[in-house]
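Just one chain follows, in the form predicted on its own, and it is written as structure tokens.
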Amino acid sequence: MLRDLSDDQARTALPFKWGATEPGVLPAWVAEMDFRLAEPIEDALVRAVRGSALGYPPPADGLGTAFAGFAQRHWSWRVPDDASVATGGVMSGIRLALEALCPAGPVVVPQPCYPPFRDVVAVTGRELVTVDLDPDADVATLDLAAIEAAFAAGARTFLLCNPHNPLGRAWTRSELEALAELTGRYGVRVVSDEIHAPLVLPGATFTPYLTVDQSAVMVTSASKSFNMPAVHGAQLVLLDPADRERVRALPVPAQNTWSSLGVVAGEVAWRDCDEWLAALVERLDRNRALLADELPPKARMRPLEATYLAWLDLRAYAADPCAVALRHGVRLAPGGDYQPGLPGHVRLNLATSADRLAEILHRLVTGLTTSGTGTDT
């Protein structure tokens, strides 16, 4: 079911993750896929270019209904088919929710954190709050006590990200009941980001947000877990009839509208993908268990519960871990842009063949172990 792609399929199909990076150079930084599309989705998109079927989008009813069947399959959650408001993408969608539903007032946001949440905010021109995790921390946890601080200061919209980039936590339903309860009692509205759900792995459990606080905003996308980035299409989820009407009724200047491509591959890969998304799981699985076995170890790895982004904290070997892994021929995404002024960790991406990821450690140990300790900048 999975079809890896050789390095040179790789430059061609994704050229951001590899065509940014040096020829040898193996590139694990971006939240990319080393897999080509699954063939369900290749072939509906392919018809629909055959077809001409590139014009303004549908109004994408079709893909509440898809994805609530989703999510009654995964989750037993039975969400309403009309439930889903079509977005051209989670970041858009977050923006849309905080510009069109959101109350008035400062944005939390934990760190570290998929960098665009911070970038959001400002430009919705709100003031960012950030709750820092504890970065010595064995499990992360949401620190409740900073965050009820923030909004006792008047924060009131948190923005989740569940499951977690960067720390691949799937957060437990008594962590967001309890959170729930704090949000309620100061009439915080959350928005959740959920696009890695489909991807908790063995071990761990996913819990939708909704299911524990019906106010709040869920934004999603097949993007992310069947590696289509491209064809811009996301899904607000409000299962407030309200909050739907006054989305849609918003002027088009205010909606980053989808593509029908995207209305397409989405609708499919809700509905027609469980088995590639099972050998996606199961691969992502054994990396995992390759990854661990393959740090140096000083390397600390907090237990990956979800996504294919390895949070490693490698302070024991470099200060800057990212520089000696460049030299040793593997790109990562640096720990300072998920948490300004935070030394020596990494985000790896271990969405890849084993063997390409059996290379990529290798290189990165060798580097860390021969680059001294805690001093290399």
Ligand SMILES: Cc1ncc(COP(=O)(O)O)c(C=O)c1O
Second form
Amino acid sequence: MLRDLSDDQARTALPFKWGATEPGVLPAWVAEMDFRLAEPIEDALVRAVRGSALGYPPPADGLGTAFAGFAQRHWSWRVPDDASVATGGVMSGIRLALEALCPAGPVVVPQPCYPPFRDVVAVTGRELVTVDLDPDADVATLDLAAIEAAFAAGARTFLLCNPHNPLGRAWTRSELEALAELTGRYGVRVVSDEIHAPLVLPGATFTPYLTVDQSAVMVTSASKSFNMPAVHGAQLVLLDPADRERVRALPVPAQNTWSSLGVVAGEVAWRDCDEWLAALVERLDRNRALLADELPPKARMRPLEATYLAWLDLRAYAADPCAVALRHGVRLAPGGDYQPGLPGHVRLNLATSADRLAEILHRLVTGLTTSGTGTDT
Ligand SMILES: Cc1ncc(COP(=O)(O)O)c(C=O)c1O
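Given the form predicted on its own, corresponding form predicted together with the ligand:
Following is the full complex, with the preceding chain placed first.
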């Protein structure tokens, strides 16, 4: 069901991930997977292109219905069919939410974070307030005391990543309820990026943030779990009809309109690809076990509950483990991109074949264990 791309196929299919990486180096950085599209998506896109279905996109009602079906089957969550408003991408959807639906005032972003979270705050002309995770904390949690201090100082929007990239946490219902209690008290609006939600791994549970705070803005897309960012299909999920109207009423240049092919692919992904997704999650679960087995003894990894992106603390081996890995033929994402100034961390993408992951880990471990400790740049 899950079809691996060979190196040659991956170089053509994923020109950013593979093409921006030197020949001979294995890419395990940007969040793309080394797998072919699910067949129902491939077929639907081919049919759409063969049928010249590239006109202006109509209102994307089918996307909301397909998403509601997915939410019911996978998360036992009843979300209205008409709660979704289509948009071009998750980050452009977050920009739209900040501009059209959130109060003025600073925006709180926990770090480490997906780097565009910081950028989108700047793009919308808001002040960014970061709340850093202590890299030595045993469990990666939302630091509610620091978050409350930011609200007390005037912040009125909170940017949540649920599940979290790069920490790999699927926040529990009680953690999310505690956040909702706090944001409710200060009149803070939460924008929750849930693009990684279908990728919760065995042992963890995904809680849609809207089930603990109906005033939140959910932004999601099938693009991450089904490996198709190029089709530019995402959606805002808004429970208040007035919010939906406000977004729909925005002028076209403010809306960053969605793509017809994104709607075609998104509908099929939410509706017809459960078996493919199950095979993917099974593969990711096995790769997670492989990673845990192969990491060297002084590497630190908190349990990976969701996503295919492992957040590794390699401070015991190198201040710049990315540079070490690159010298040994592996490209990783540097931890400092996610939390500026943080040494010794990397994000490793394990959405690939078992053989390729084994080779990535072999090269990384060789590099780390044959380099000097703590000072290697
Ligand atoms: C948390 C998170 N949000 C958003 C995105 C990107 O979404 P889009 O390409 O739809 O803007 C990513 C991509 O990896 C991500 O990890």
